[in-house]
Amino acid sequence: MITPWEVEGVVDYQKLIEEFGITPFTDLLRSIPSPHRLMRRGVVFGHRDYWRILEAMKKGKDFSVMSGFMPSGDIHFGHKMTMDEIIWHQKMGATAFVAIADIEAHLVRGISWEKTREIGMGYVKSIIALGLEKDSFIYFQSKNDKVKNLALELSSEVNFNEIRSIYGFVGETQIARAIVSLIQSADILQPQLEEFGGSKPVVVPVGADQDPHLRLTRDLAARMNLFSLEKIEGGMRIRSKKNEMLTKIEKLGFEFRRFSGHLDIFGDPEKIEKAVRTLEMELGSYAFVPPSSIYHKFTTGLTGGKMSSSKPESYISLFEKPENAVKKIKNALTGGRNTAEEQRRLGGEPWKCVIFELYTYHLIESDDELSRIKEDCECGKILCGACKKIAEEILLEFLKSHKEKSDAVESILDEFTIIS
């Protein structure tokens, strides 16, 4: 099972990819300049048009990165991943938006608004310790105004039994989780608002549980717009919900045909839709681009299953005492055999490790020292406990690093923005 709010059982990302509809992201891989090791890596699986981001990316074209975090517990290498993939993101031109979900946390969690804030702002400085750099719009959406409206104006393009579809919704299921859904689907169509540039690409980097958002989000911006886009043989095909506007589409100047209800216009799409998207902001309408989305595997706990904030013992806080931390890796599962003279003979099992995962996911960037841990590994050159300890002293070092990191954010915060 899985939903935004709960991960039971083995996950089949295959399984997934087809029962979502997700796109696997090999398939862009080799056109992606510089990937992100998560990428290289294969821990991002799929995406949906996330070669609109390629396109911005390569023709230096607007668009943003979106994400959030719900500040429940504390912040952990599973948040770590998504923050990474916001400021790789960033780097290669975005705008990135991030979210403290603080409504979802009080109203779903039962947190006060107290400690919301102070979990969240733990939250803030380890992305901007993590190297977030200033042109980025950090908020709480407890404070956000633009993103509590959108989502009102949201709320009347959907009803109660495509929520439940979505997110399998039973009667005794709190309304506050519907809230919270409409809220975040506002977030990630806020980086379109016209105070930020209007239509564009946008990116959301998240787990695979929390698709259920994307394909609501995607559903809500296409009803929200004046004018529906679809791609045909030598251009674009332009419905509207108000037939009478078609007419202006016409006056754009491209060759087109006219049918009952619709328009073909024929030239290259992109810059028909980029038309059509300007018009569309004139007449005051959205014109929001349906949201592009990256999907990562789930990071496992230490002792097995989904890492979770709920679970002390399944995560390592980027804030974790030393002492806990190595005592949290001494006690990780791994991918060892029964005994080391079995170890020696037939190797170990890195696909199995939470330790090896670690290195994957966050703590070797060289893809060739990852290689050859990965082969000592499998010819049972190395045991577990020597791998231990050097997962040991690489974390040692991470921790003190981010801890000076951000208490050193603590000072320069005002030069971010941040509605909180």
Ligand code: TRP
Second form
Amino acid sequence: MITPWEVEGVVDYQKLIEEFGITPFTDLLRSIPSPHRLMRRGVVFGHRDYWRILEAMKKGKDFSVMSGFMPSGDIHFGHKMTMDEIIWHQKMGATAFVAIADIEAHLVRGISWEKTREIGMGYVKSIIALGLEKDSFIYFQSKNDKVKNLALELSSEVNFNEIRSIYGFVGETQIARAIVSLIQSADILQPQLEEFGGSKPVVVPVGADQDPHLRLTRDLAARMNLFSLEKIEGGMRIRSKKNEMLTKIEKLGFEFRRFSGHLDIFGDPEKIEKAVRTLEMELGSYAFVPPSSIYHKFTTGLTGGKMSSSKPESYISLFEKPENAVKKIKNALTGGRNTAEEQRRLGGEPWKCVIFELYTYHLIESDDELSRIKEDCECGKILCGACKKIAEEILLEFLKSHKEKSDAVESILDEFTIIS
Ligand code: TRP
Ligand code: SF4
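Next block, the form predicted together with this ligand, ref. the form predicted alone:
Below: every chain and molecule of the assembly, starting with the one above.
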């Protein structure tokens, strides 16, 4: 069962792809200029409409990356994954939007406003320490009127049946859940508001548990617009909630055929979409392109099972004390065998090993180095004790540097745009 609130049991990514219509990421990998390590290694396993982002990257067009973090506890390597993805897209030319979901943490998790602020500022410092640059817009949801107002507007377009079927809401579900979902949709659509340059591709890097939010937001994006577009042979079919507005489309200069409820226009679909979105903005309407998304795999808890912020032994915080980090690595579940003799003979099983997962997701950038460890493990050349020692060294180095960088961020914080 996967909803934004619970992930139970072993996750079958193939099934997620088949059931929800997420597209496998491998299909696109070859067309990405210099893919991020999480992409190369299949950690990013799926996407929706990522072609929009690739196209914008290649043609140097305006695009954004946006994701959000709920300030409900220690910041750990699960958060770092999303932060790394935001930063990578920013390097590839995107304007970055970072939401600190304090409304969600307060309304759904019951964290005090004071606490959400303190935790949230820690996240902000971390993402900057990890490499986020100034061409970005960071905000606490509760302090962002544009997002809150947009969420109100969105509420007119959704009914109870719909959120029940998307999120599994029941009669007892608090209204807060629905509010928080609409605020998240507003987070995702905000980069396309006029103030931020209007209509543009936006990619949302998230864990697969957030996909329901994306499905809802993509539907809402279409409903808020004046015109809807559907690909047809040789062009696009255009409909409008205000039928009389279709005459405006006729004046765009494309070849067209008029029908009673829609208009078919012919030409390059990309050019048509651009012209229609521009017209919408001129007419003072929203002109949302459906947001794209990429999905990364869940991070395994250090002792197996799922990682949970309510179980400190299941994760390593980005601000973990060195002695605790060492202890957690020592206790971590590996893919090692029962005895050293057996492991030398049969080799380890890195695909079951959280240390190997840590290498793959975070600690080792070089693919060659990662393959070497994998081979050494599989052929029994290296044993878990020695292997953990290597992980420990890289990890301690990272933690030290992260602490130093985060402290240093303090003095440049006011150079960033932060609505807090
Ligand atoms: N709901 C997300 C979580 O629990 C946080 C979040 C808030 C978010 N707004 C967002 C994620 C916008 C992606 C995009 O982690
Ligand atoms: Fe994991 Fe390393 Fe042990 Fe292999 S040798 S199972 S990678 S800890």
